[in-house]
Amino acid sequence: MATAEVERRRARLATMSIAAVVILVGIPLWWRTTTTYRAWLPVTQIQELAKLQLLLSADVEVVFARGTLTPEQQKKITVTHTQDEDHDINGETSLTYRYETRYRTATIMEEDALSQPSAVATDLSLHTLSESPCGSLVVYVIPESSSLLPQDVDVYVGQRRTALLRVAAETKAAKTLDQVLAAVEPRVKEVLQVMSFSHHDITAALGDRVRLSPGSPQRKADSMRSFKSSPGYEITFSLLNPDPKWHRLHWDIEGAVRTYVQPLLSKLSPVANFSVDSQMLHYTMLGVNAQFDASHDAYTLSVESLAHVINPVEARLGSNAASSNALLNFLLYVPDPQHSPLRILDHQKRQVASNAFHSPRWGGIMVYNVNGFYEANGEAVDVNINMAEVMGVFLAQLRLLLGVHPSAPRAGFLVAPPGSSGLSDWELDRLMWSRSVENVATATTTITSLAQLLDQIDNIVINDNIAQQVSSAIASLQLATAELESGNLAFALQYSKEAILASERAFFDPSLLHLLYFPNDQKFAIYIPLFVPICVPLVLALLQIMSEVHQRRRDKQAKKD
């Protein structure tokens, strides 16, 4: 009897010891080793990013030349005016444009520059005197009698960040300085719409955050044509020779890139990195059968058939699959004698002057006819391609695809050509404004989407490097928006590029894959065979011990009674 009691007591101690080990050691250890590691994320700052409020500040300097103000008005000219324009895009996005305008009179050296015989020489002389910082503009108000501008031109937009504005008749009749400034201000605003950011460009750069408002078909086409912002672009020039037995093609692509393309890419270096390569493909056809048109005395490609040209050719081009940069293709096609001359027709069935077309966010194709080189004996001929003509077409297409859209012509405006670099300084500023806003909008969308994903799926591991990238992206976004408010366009673009790179590295991290982790039903299928054989006997033994303890208490109570 005593031996049985000792055995029961030993069994109870063993059971309670095992239960204590399981509860105090086993369960915490299992919980610790199976808990998904999730590094801390700045949730409050991420939630603040969901509501995007941008303030874009542009510095404008209006300089009055001799003969535009009276001596009394010149004494009071030290005036600074700040104007804000608020645009509530939707419930989560709002824009504010701030124009800080400073008025002053021209210096002696500026007066000498304004006395040059032409507007082009004046623009160069003013640029030599002082170079305006990125994102700012200087508008020189010249008298009505000035010979710098033709009679039908009131505004000259130069290659740099300066413009010439002829004073209007009502401005000349104004008696007070306030009246003069009130008359000049609308004209200065028109100049800003051409040389600085516009509301349409900024809303188009916001991307998926907003729905584009109804506008002109040309503006919609411009927003759909250009590539999205990318840290780098790879440009490939390809020469297509459908049948080498008819012609031996020679093109100095290296010299052409150095002469025509590299100056433009060097000026665009603040926006992105560029790489250029070239190739020559033989026996490559367009994939569309051109039909002979007697009215044009040539084989023709209609607008409807151009959509079917790219896919067959693209399969032969090849691409760098390991690169995440955007790829721009520029193809030069030389037709064989059986399909030459080959002309491209527009919607009105008229020949396109450049004999080329471009595809949105892809590239461009130019048809180069050499039917005048062929000989009657059918032997192959040597053809030296006019690279100046070809590069003129490709550069125009490259500007459009990168988002450098030509400004809509305005009455009384004369816009200087971009020059040898292929891009004016103010055109670069407009592109940098758009790219900065686009990068900020894309980075905020990426970070907020990542936060929502991690909140919905709680068993995804958040490593420390992901948290670091998210924090880095948020810090860069804050710096970019602060620089936009200050008008420091170059720094704003740089910080916005850092923000989008950090946000994409965090979002596309390989560890953020839900398929790497077991769903709950699979976890139960694993843990039940492991824990049930251990827990069931242990729970039954504990219940038996509790029952015996309760029975002994009842027996003691009965004896007392």
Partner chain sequence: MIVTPPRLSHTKKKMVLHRCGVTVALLVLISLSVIVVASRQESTLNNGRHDFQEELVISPLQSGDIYASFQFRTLWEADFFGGNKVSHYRLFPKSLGQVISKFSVRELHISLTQGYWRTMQWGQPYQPSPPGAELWVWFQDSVTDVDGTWSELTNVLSGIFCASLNFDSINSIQPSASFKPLGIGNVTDHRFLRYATLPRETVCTENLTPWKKLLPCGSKAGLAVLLKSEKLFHSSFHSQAVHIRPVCQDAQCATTSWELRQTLNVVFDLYVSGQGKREWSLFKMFSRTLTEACPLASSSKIYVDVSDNSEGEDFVLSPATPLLRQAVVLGDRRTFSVYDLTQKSTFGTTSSLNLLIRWKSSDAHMLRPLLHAERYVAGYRLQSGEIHTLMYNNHPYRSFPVLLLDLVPWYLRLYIHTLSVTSKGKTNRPSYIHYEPSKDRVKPHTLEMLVQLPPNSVTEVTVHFDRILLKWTEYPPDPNHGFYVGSSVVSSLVPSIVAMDTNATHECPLFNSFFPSKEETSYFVRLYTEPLLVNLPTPDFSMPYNVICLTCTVVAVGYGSLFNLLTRNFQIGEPRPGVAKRIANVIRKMRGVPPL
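To complete the pair, please output the form predicted together with the partner chain; the form predicted on its own was given just before.
Single chain only below; no partners, no other molecules.
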């Protein structure tokens, strides 16, 4: 009896110790060797990113010229005024616009500049006096009597970051400074709507993050036209010659790029890197057979058929093998004599003056007719293309496609034509504001969706370099938002670009693809032969021990009773 009891105890002990070894050594060993490496990600910071609260702050200086304020008012003038404007886009995104307005009187040199004969000259001399930093604006308030502006114009928007504002009679009536300021303020705000960020632009830039109600079709088309923010753009000008038998085309593209395109691009260089290429393609037809239209005495392409023009041409354009930047195409099509002249018609069946159209986020096409040149004998003729005419059209399309929107003209506003660079400083600022916001929005979405993806799929290995990219993206994002808050537009754009680059690198890292598919059925096919023979006897033995213990306790209970 005693030996049997000893035996039983020994067996029980052996079972328990085997179970202990399995649990204490086997399971941790299995866990450690089969676990995927997942580097630590700053989860809390990523969750914070899901809520985006942007504060855009613009410095505005309002300068009163002589004759707009009374001497008493002038003495009190050094006022700073901060105004916040909150917008809730949706539950997770909110925007605040902060205008930090400073009021002061004009200096003597500025007065001199304001007494120049024309607004253009004033604009230039004000610019030479002081150069305002990126993102800030100066509004000069000039008296009603000033002859700088024509009669029906109240506001002159210069080429740089200055505007001239003619005050109306109401400020004359105002007694105190506060009243004057109150009267000027709505006018200044109107100017700001034109020259600085507008709510419409900024919400359009958030399109990656916030699904907006479509609004009017025109507005929707506007928002879809321009390219997404990209670290670089490749601009390609292609000359399409459907039949070189008829004409030999010559275009001075080098000169044209140097004269017309390069100034604009160097002005835009803070926004992105640009590279310009050109090529000539022969035997390239448009995808549509133009019909002869007697009423126009020309072959015509209707608006409906333009959609079919691009695809066959695109096969010949050649993708950009050497980089992954966004590609803008500008095609100049010279129809052969059998299909010439070729005209593009608009919705009302009228000829389009420029004979060109553009395709959103793709590029532009212009048709260039050369009828006058052909000779009767059918010999090929040399045709020199007028690049000024062509580049005028392409530059306008380029501005649109890059997102330099012409804002709706307001009554009483005179907007100075952009200078030789083809882009005003304030237009660049507007573009930089919306690009910064767009970059921030895109980078936050990329990072949050990456975190979500990694959270959902446990099998993905997260290497240290990905964690590092994520952290640096988050750091850049924080810096970018901070710079936006303090109004340093150039830095904000720079950081937002870094953020987008780092986030894209993390998101598209090839190491994330490894082991994405490691299905459970295969896992079990390998585990079952190992685990079942080991675990079944062990579990059964443990169950038996438990039932014995249970039995004994019941026996004891019975004895007590």
